[in-house]
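As a starting point, one isolated chain is supplied in structure tokens, in the form predicted alone.
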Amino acid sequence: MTTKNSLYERAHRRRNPLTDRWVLVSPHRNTRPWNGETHRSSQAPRPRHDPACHLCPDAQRATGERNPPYTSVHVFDNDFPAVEASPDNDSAAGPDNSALFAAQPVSGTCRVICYSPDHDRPMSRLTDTEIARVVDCWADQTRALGAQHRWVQVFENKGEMMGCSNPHPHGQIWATDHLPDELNVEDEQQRLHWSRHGSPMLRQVADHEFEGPRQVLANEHWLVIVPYWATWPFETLLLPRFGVRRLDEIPVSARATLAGALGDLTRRYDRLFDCEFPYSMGWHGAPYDGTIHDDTHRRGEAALHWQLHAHFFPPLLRSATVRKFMVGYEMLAEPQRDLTPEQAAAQLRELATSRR
């Protein structure tokens, strides 16, 4: 709890853990005069089926292709992939691969994931057996592209708002052949926290964070909060609440409460501001090449350090057509936010979450 005139009243700076790097917090800059830009919610709803989109089924996507009708989840590989299987990839640094002008050849997997073959409902309107089945879905292609890829990034942008291109719920995984740089850092401030304590940096943070001030919903398997270092108003983390590397060691019984807290947290969500709520989301876990962090380790072996989590980054600030803009000060120094992340959980977790 906190007292008036405390730090959580003040302007004042909280490091991320998991990145090293930290976010100015100014708590009373959310009631100042908004005249900026205001985004126009569309809340016009969307039909079961729309034969214009590229995503439904039997559907022809952008390439011809005709989608399969298909009544479940479907994935199929990205018709417009930022990266590509090249086996020939020795030439494509350029001439300029120096210090300063430094390049380098990358390949890939690029899929696309449709959670389900209706055209309007997102996540937060799947049940919790149609979500239990994206999750399965997940394991299965991070396994699968883990065998061929260093590492594999499961993520989703939901809306107009985060660049979202189609708005049949879906969502993407691309498999690179190396470990981006958001990882790397990463895995380095885990490891470095491991080598200290001989405990994975999140589990810690999960087990001193279950049923405090940032907690937005928790079950028998699962914790989200707004982490105390969150850049985005309402930024969450979804944390296992055991320990799990990758999301293709979840196990099956750990999955079933995995589809029920993402149903329970984007419904809270959509029920914020009563519209349906933009984020990007990602899942963070183990890279797929245990040589990495020990070479003396064998793969499936090592990055004992690392704990599976997702990151959700939704952007609205004060209501559904207010968001937060990363510029100015943000871009050229440091992330600041305008609330707490306490206030924000405190928001989130007094939801209630029934189904619309």
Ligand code: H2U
Given for the second form:
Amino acid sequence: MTTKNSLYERAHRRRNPLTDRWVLVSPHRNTRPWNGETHRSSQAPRPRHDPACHLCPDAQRATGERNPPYTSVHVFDNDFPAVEASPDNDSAAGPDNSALFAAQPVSGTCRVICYSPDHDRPMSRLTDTEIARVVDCWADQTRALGAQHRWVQVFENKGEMMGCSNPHPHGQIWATDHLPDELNVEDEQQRLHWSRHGSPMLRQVADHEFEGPRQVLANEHWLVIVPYWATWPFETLLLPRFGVRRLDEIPVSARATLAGALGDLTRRYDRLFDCEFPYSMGWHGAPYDGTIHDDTHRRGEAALHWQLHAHFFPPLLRSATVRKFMVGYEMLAEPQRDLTPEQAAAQLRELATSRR
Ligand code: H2U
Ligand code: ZN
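Output block for the form predicted in complex with 5,6-dihydrouridine-5'-monophosphate, input the form predicted alone:
Starting with the chain above, the whole complex follows.
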């Protein structure tokens, strides 16, 4: 792969097997001069408790409701939900299926998860024990909402650069009664792979990538890689090294090691450009069938083609302030990157990860 003039040293395209989309890689452009800004960010330190923050313990939310004096992970129903439970007598909810202008009703549940009572401690500054409580909460919420919804999206939008409105460390859950587009595609691609190769796609990826040039970190149960097909410069994929379809099916022993991997990865990200690293991250696992059954039948089909995974999509390119924009050719044709996934992985791999 590193022989001179190999495919990987010139412009080439790589295919994302989860989405069947392609990314253009232009490694020869890495040497071009850079005249843009590269200065450090001016992130001000935050107080441990901010009474004006809507997510802090004891603080008042935008609705006037007061948060409890919570001391660990805290979940509440989003006051401004993007989707809501459908009303019981919803007679106007039929689909509108014109060939050109189709619409359908949507229902669901939105919640907010505060990772910790501390306003100034993102995941990278939590202890592994504290991160494990977040993992437990993700699992519990996934199980509870999966009993009533087809899809449960656990995610975190972090940093002003990603449009996050509040710096208090938090994530969100949007559970919907439909399978969103991105998951429809991942479901289909994994199903195809399973039917052709008899093994879950992402288990094969983890086996292949372990200790390879795109590995960022690994422990007993988990592996973090910059995927071969990454579009964002420092995009990573967090993969289990064992078969598991959903967050709530992770065995207890692997929850502790997952907390370790999450802490390690987020600290590497913070060190890369010496800033509180922005990203959008989220979990993808096997969808539910969306109906309420007793516990043995709740999950619908066996979903053997599915393997749980988390995507991290950070926007930064070369410093705390210089971000990658998906514009121009990328909006109109396909995503493009200069830094290769192997170079990005090497940078993340070489960083020290001790807690400060
Ligand atoms: P983001 O900045 O990641 O969007 O998260 C803030 C979420 O918290 C957002 O979805 C909710 C917003 O609707 N929120 C409340 O539910 N109550 C509040 O008082 C403030 C913010
Ligand atoms: Zn706060």
